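Next up: just one chain, as structure tokens, the form predicted on its own.
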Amino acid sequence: MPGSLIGTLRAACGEEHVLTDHHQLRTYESDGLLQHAVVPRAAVLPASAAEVVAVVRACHEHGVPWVARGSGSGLSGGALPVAEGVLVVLTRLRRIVEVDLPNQRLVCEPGVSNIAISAAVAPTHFYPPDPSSQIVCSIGGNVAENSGGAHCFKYGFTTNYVTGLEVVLADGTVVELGGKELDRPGYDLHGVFVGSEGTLGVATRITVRVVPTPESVRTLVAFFSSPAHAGHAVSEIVAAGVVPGAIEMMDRLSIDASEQMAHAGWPADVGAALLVELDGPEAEIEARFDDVARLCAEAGSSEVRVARDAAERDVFWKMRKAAFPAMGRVSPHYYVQDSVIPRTRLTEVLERIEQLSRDSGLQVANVFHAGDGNLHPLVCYDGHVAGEAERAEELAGEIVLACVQAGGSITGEHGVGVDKKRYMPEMFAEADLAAFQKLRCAFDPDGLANPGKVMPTPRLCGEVPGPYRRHPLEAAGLADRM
């Protein structure tokens, strides 16, 4: 219709790239977590920062939410769409902009995987947040969830190789947050922008810090009879003061599944794997690597394998990073978690773990980046059996309320999104959670990006109501505005 939000979108982006047919749009109706569903009104794929402007603009002209998309690939629902509302699709803005290696720079698109900044990068420099589904997932869904990955322990998340963005507001209004420079003048804005799940905006230009390769790495899975076992190997490492690169834990359950795809040779009979990998000056991690390989032993490891070879490095990986898909070969369906508890609780947090899942009569599979406590268990059910997907719902949320409990967090690298959002006020007052809200109004007086997400009941910005002020999900009549 002329006029119309439509007609707009499909004359800044092109009419093939403005999708409106229902089928169509069942493809964009969620992101990895499959529990959460929601057809959006439409679906825009822009293809520069100027058309993405373009696209926000016209939606906050039409009073008309909007939710960006990367890849798809998030465990938090941070991706799902408005009914009603316009998916503002990400991938088709995928260019690498700039290379400045003498400087430790790379500014890219939000579409560009994560793999692929430490493939433009190589051999010489790599970048060091790597999710598991690095291979997809893209960086501009890592600023918004501000991911981790296995390397967390040493090296950090997202937050901490960010240092500039080009942020298009929710008014389409073009801000530069950040730089080049590590830390600019004024307010930490960019930190602000990281970890914000969307609700602050959209970023269409990126600029990350990447580090140079160490000069050496060696990998080693060590098997132990239970995961307190190795979790007991874990704080001895750490307490040795040794800052391993990565330090990985897979329990049974896991390992039988991953194996599957990957096909290591790991016993069938060990209750559970730690990966653990040292990176950094050739001599330092000679003579660090045999104190690992020692204290795995004292804390009663049955057999320690040490990587021959990047091959062999790449096939324990392969296992690691197979545990979330391999997953479905055990079981029809599975509910991810994420939270983090504190390292010196994790034997006690995983018996919690244990008897939820005996209690309930679900099988918990647990695999995590042990060095920092971030837990990732999965819940194994069938949805085809009436009332297991509740229950598997169940079991997730109470695992998260037994490390809140614990003294940690709801989440570490999944973002909060609408899976979580219901647990928020378990770690946050209420003075905490208006003080976010206000932050968020700053950005976004009308609540049109991402709506929905993250606060944990209905919240406005200020008395008089906008074009968008009524709660996000009571979207009727605003098919009237598309």
Given for the second form:
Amino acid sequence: MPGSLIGTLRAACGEEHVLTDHHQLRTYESDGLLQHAVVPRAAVLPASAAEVVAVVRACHEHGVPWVARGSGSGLSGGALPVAEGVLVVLTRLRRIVEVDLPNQRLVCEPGVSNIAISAAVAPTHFYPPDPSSQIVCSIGGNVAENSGGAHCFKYGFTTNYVTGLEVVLADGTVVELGGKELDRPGYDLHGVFVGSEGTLGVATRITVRVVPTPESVRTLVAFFSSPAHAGHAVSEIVAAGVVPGAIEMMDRLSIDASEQMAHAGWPADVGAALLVELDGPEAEIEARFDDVARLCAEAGSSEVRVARDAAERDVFWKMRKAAFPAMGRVSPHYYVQDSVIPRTRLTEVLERIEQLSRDSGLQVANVFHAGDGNLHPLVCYDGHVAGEAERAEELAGEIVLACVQAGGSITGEHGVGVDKKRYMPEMFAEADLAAFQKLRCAFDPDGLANPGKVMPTPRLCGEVPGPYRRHPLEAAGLADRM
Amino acid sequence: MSRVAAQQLLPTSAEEAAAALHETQAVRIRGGGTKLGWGRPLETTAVELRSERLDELVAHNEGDLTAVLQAGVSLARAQEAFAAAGQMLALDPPDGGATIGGVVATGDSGPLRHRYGAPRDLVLGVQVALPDGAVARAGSKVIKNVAGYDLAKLMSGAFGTLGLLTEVTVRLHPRPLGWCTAVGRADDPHVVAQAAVQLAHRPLEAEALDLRWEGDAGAVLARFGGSSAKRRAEAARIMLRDAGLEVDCVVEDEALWATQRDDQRGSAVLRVSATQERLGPLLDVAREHGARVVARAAHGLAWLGLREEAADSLAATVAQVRAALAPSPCVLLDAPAAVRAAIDPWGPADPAQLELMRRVKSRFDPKRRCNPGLFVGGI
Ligand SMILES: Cc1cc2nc3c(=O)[nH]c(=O)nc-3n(C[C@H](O)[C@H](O)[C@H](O)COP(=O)(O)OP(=O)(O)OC[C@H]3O[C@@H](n4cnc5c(N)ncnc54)[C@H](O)[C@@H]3O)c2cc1C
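Now show me the form predicted in complex with its partner chain; what you just gave was the form predicted on its own.
Time for the whole complex; same chain goes first.
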């Protein structure tokens, strides 16, 4: 890397905000997917959109790749640095620019945490997409991953709430996509940017829609002998036309683990717990809550517990949210998967996972967003035992394939990153990947933004993939004419 | 593939459509033919690529609340099939003859937009025939997926300028068993706008929340569905009464909402992307010009039905309304061809954004085969 690049970065952001010392850089070598680590050449912490522009422009001039990073909580290696490149850390861009409650919008910088958005519009409003990592993760990361959360079955995902973005493209130009208004004329480029995993540019300003806080919430947990029975209850609830605010499932292993942290006193002999929360107008909850309890009982629930007050509701949620961290107590290491299946295939896919787990000799805990069919199988292993990490990764891969074969997706909310790019061809044909590449090339023809992520194999933009290779020059010529 | 006339291409599969696109210089894409008057006049209309033989309802996965539809399936036909299972695709734009492909391509929506969003929010996956002869898919068939770029968003509202949508996968919702609408009427536009916005700030979970204005009177309409529809409509009725409106609750409310939908059309209609706060001033402007208004209050979206006028004075009215409503973008939908030729139906575009849109277009359709000239900036 030419020394002058570092000089330019230092001039733009200040000496102390450009890290080049190996020891300091190690802080940023991984995101939440600790299985991967790469130390970048430099990490830079700009404090404003203008500084981001200066950084990205300097990288462009020097032909150096860069990776945007929010809070680094991503679970697919999306913010994994590139060894030759610059890591653009956005944690200092953490201003809430405008709380526009009269229009139910909030405008902020990308480093603002997810939970700070709901806090800024409380108590009358809230921002629905609520990843379990919401205390730490940044809205910029949420935008890049199209993050979800427990309330997304009813309320939708990040993409349904982002109405506008200010984006710095890989050549350093700034473009406004969308705005506070909906349906602005033109291509839905903010819609396309959401979920693009940092490969189309850096979001430096984000406008989101916020909605009124529900009048009332009521929560129950129902215990079943197996996840299959609980899955049956989910189908019945949905078929009855109930749209719960959240509907989450935990299996035996994850209940055991969470119990050690949350001490909810849930029965020790059950195979699955189903957490169902109805939120909304009191009148509607009253009309449907008993239906939900009855449907659970009819599906074979051994016990239905209704949260009597806010404290008990918090305990129920603590059990669910503790599942990931608590697993660390049960198993030295674990590997989280994020596949999605059509809800109706739940029983057979769970059986398949159980079979795969038995075959490999590794335990798999299941915690999932049951309404969406988004599974989070946690493959438990001990990295100190030779070969176990590899076996865990292999098992995780087989689980992903089983889900795709059932008509699902390799990832519901964590993103492809580096972790799942090798499974992309299981879901997408070459023509599909070629179409993705067209989009990427429109935004970043030099391939400098987060290279090596999402796409299964690296591609250049000059070539026109697919059967019609003969046109690249014509295409370029036309591009200029337009 | 059969050709009804030399100028019409009627593919029966996505592959045929892609081949046709690749072999033809330029096409006008046609679904149900209900919105051919939208956008800029096409640079060529010599060849028409029609989706009408892509008319299979491929799958209705009742238990998963999803469906796969070929682009030429009429929305009305699809809704009948979903209704039989107590479900709905929560898209209710006007135009009985519209195809799902056309609705998605134009991003059109109706009153249910309030709760369920636009086509972009309900389309889970797409299959498209691209001008380079390829058939590509994006998205998935499940309700949650983040693998790959969201080309479904790119194609929704792209007006067929990047390729032909051949199939879409959509999320369905349970169809509410009963409906009830609270209506509040007033002859002061600010009372109407304020009351509507006030309801938008309450946690009502209405299925739809519209306002309307015509002549010297307006109304707020809040529609509720489900087991508690009547109780909740009654609560909304009281809020509207307290805001000073003349109120009513209507159980047989279908006609009210059919009118809201129909009034999104007219001889000249401007679709305004406003905000909640700009709705009051918008009603003032509409009244000044004798325009009828239908609006999705919470989303700040409005359709202004302009009075019939000669082409040149209509063009002048559009310019005046745009100036008065700035910075809200105003897109001219239905309008006589002479007016669409005289003024840009899309209005001004931000140069940096337009440049990026052109780059997208040139990657997907470098030879400008698909609906050339129709879109923003002449894309
Ligand atoms: C315990 C735990 C629980 C979790 N629970 C959930 C959950 O329930 N639901 C869920 O969806 N996810 C969950 N996650 C995953 C993660 O928190 C989300 O993906 C989150 O959105 C990442 O945000 P971040 O700020 O940490 O982003 P990072 O990890 O820093 O980055 C993620 C990606 O975003 C890109 N990026 C970051 N900022 C920008 C920007 N401003 N512009 C462009 N690109 C940018 C990066 O390049 C990278 O590709 C969980 C993670 C953990 C550790």
